[in-house]
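Next up: a single chain in C-alpha cells, the form predicted on its own.
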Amino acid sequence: MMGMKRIYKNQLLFIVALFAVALYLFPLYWMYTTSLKTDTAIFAIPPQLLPSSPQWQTYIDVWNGSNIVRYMSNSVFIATGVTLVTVIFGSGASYVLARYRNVWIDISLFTVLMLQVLPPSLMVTPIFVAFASIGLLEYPRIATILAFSAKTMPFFVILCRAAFMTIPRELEEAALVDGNSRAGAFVMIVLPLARNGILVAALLIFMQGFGEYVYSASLISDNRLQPASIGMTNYLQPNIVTWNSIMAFAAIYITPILAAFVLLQRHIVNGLTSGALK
C-alpha cells in the first residue's frame, strides 16, 4: 500500500514538474512562433498554435537590416565587461564573508543582500547624477558596466561564498605554514578549489549582463554603442509594432544564450549546489 501511495505521488509531482515547464517554455515557444508568421496570423481569433506559411524571409530581413551584429557585439562588450569587474572585486569579498565570522561580518552579509532587492530603476537616477559630476558618461558603455556590476555583485557574492565555504581551513593554515602568505594562500589554494563555482556565478553574471536593458537605455545615447535589448526597440514605431520582426530579432539575440545555458545546465546546477553539502 506505501509502495503504490509513492508512486502515485512520483506520479502527480512530475505532472506538476511538466505544467510547471511547460508554462515556463511557453513564451519562448510563442516567440518563435510569431517570428514566423505573417501581420495578420499574428492577431488571428483564435491564435495559430503553429504558422500555416512559416515567413523565413522575416529573420533575413532582420539580420540584414537591423544592425544586429552590432548591436550583439555591444552586448557582448557590457556582458565580458560586467562579468570580469564582478568576479574580480567579488571573489575577495565572498572569501571575507566565508572565512571571518563576526558581527560587522554578518551586518555585511545582510546589507549585500539588501542591495540585492534594489530594483535597477531606483539606482539609475542617482548613478546617471554621480557618473555625469565626474564625467563617465563621455564612455556610457563602462559607466554601464560598473553601474550594472553594482546591480550583480550580490548574486555573485551571495553564490560564491557558498563556494568557498566548503574548502576547509586546514588547507589555508597549511600553506601559511609553508610561508605563503594570506593573499598567497588565497590565489594558489581557495581560488583553485572554489573555481566551479566561481565559473558557474560567472556565466551566470555574463548572462544577465547580456540581457541588460535599464542602465543602457538610461546611460547611453549613442545607437552605435547600445546594445542589442535597446536595439530590439527599434521596431517599437509611434503608430505600427511589427511583432514578427521583434520576434525574430529577439530569437537570433537570445538562442545563443539558451544554448549555452542548455549545454552547461548540468555544470551550473552542480556548481549552484556546491556549498549545499561540508
The other form holds:
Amino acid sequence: MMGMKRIYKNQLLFIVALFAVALYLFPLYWMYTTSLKTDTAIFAIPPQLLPSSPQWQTYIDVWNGSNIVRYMSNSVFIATGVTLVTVIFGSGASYVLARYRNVWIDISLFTVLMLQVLPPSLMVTPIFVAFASIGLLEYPRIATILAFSAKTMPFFVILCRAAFMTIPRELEEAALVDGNSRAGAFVMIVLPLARNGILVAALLIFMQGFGEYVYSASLISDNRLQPASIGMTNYLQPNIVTWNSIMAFAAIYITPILAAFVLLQRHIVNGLTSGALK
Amino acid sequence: MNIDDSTIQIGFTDVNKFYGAYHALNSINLSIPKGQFVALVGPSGCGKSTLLRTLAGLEEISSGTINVGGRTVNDIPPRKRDLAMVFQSYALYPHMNVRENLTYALRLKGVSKEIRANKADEVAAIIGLEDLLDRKPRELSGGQRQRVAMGRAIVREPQAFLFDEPLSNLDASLRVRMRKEIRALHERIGSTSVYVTHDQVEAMTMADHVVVMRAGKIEQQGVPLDLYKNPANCFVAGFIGSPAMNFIPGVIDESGESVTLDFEESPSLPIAQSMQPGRPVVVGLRPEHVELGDAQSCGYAAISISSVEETGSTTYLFSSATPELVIVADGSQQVRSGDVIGVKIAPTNVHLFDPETEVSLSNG
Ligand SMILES: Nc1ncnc2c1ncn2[C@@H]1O[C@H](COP(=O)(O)OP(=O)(O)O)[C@@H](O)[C@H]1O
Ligand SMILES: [Mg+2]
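Let me have the form predicted in complex with its partner chain next, following on from the form predicted on its own.
Below: every chain and molecule of the assembly, starting with the one above.
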C-alpha cells in the first residue's frame, strides 16, 4: 500500500518537474526555431512548431553582416575581465571571511549580502557619474568590468567562502609548522584544496559577465566596444523588426556558453555541493 | 632533579595566555631538558593543546617567555622554530601522496628531489609504510595515517617533537601498540618530545616527566611514579591512578599518630607522621592499597560490600557506606555482595590532604 502510494507520488513529482523544465526551456526552443523560419512563417497562425523550410541562409547573413564576431569578442573581453577581477580580489576576501570570526567579519558579510540586493539599474547612475568624474569612461569596457565586478563579487564571495570553510584549519597549521609562511600555506595548501569550488564559481561569474547588459548599455557608447548583448538590440529598429535575424544572432551568441554549461554541468553541480576533501 | 641550563631544550617562564577575559594559561613555568619525553596531561579543556600551540607558535602568548634551544621564540613565526608537530586529526595534506606529505617540509627548505626521495624511503622504512608511498591519505586506514603523520615529523630532524593527542582517534589495541612504538622511536632518535594527552595511563607509561594541568595551571610535575606516590594535592591524587583514589573526610586522633574516618563504624587508621590532634583532614586511599583480611582480626576495620565486579584477574569491590569506597582486590578473592570484610592500609599508603586547600599534608 505504502509502496504504491510512493510510486504515484514520485510519478506526479516527475510530471511536475518535466512541465517546469519545458516551461523554462520553451523560450530557448522558440529562439532556435524562429531563427530558422521565414518572415511569413514567424507570424503564421496557428504557429509552426517546426519550421517547414529551415532558412540556414539567415545564419550566414547574420554572421557576415552584423559584426557579430566583434561584438562577441567584446563580450569575451568583458566576461574575462569581470572573472579575473572577481576571482583575484574575491578569493582573498572570502578566505579572510572564512577564517576569522568576529563582529567586523559579520558586518562585512552582511554588507556583502546587501550589495547583492541592489539592482544594477539603480546603481548605474551613481556609477556613471562617479566614473565620468574620474575619467574612467575613457575606457568604457574597463569601466563596465569594474562596475559589474562589484555586482558579481558578493555572489562569488559567498560561494568561495563556503569552499574555504570546508578546509580544516589544522592543514594550514601543519603547513606553518612544516615551514610555510601564511601566504605560502594559502597558495600551496588552501588554494589547491578549494580549487574546484573556486573554478565553478569563476565559471558562473564568466557566464554572467558574458550576458551582461545593463552596465554595458549605459557605460559603453562607442558601437565598436559594445558586447553582443547590446549588438543584438541593433536589430530592433523602429519600423522593421527582423525577428529571425535577432534569433539567429542570439543563437550564435549563447550556444557556446550553453554547450560549455552542458559539458561541465556534472563538475559544476559537484563543485557546488561537495566539499574539497571528499 | 638538578638541571644544568645548557641542556634545557624548551623553557616556559611565567607564560600567560588570555582568550579575551578567559585565562587559558596561568603562570606556566616548565623546563624540558634535551632528549626528555614530557607528557602534558589533564582533563579536557585544561589548556594542554593551548600550551603546545603556543610552543609551536600557532598561538601568541599574552606574557612571559618561551625558549627553544636557547633562543627566545616569542616573536618567531612557526616556520622558524624548527619544531615538528603531530596533530590529533593528523592534518595530512589531502592533495599530496604519502611521499609528498612526508617530504613537504624538506621541499620548503629547498632540499633537492633525489635527497627527498631517499629521505622518504628511509623514513617509510622506519615507520613501515614502504608500500604506501604513492597513495593519497584518503586511501589509508586510520593507523596508517597516524604513521604518516609521525613520519612527517621524523623526516625533519627537528629541535623537538610536539604531539597533540596523536592516538586518540585509534582503537584501543592499536593505541596500546602505538604507545610502545612512539616510545621506542623516541629512544632511537633521542630527540626532545612534548606529548599532550588526556589519558593518564598514556602519560604515565610513555613519559620521563609528567606535567599535570588543570584549568590553565600546572598542578604538579615530576617523574611518573613520584606523582603516583606523592601527589601534591587532591586533584593530582585523583587524576593519576586508575581506578581513582578514594577520598574520605577524617579527623586526627588524640595521639596525633592515627586518623579516624568519617565512614561506617568510624575506623581509625595509623598514619606515617605525627599530626596536630583534632585537625580535620581529607584521607586519600588508593583502591589497590587496601589490604583485605578477616573482619574480626586485630588491625582490620570492618566494611560491608554492596557490589562486586569481577574481571577475572582483578575484582573490584564497592562499599555500601558513603562516600563509596572502591577496593581493587586479587581475582582469587571470594567476596560476594552483602559480605562484611576486614580492611587494612599501610600507614605509608594513607594520604592526607587539607580539606580547605586540598594540598597534601604528607611530607614525602
Ligand atoms: N581560539 C580560542 N578562543 C577562545 N577560547 C579558546 C580558544 N581555544 C581554546 N579555548 C579555550 O581554552 C581552553 C583550553 O583549550 P585547550 O587547550 O584546547 O584544552 P585541552 O586541554 O583539551 O587541549 C578551553 O576552555 C577552550 O574553550
Ligand atoms: Mg586538546
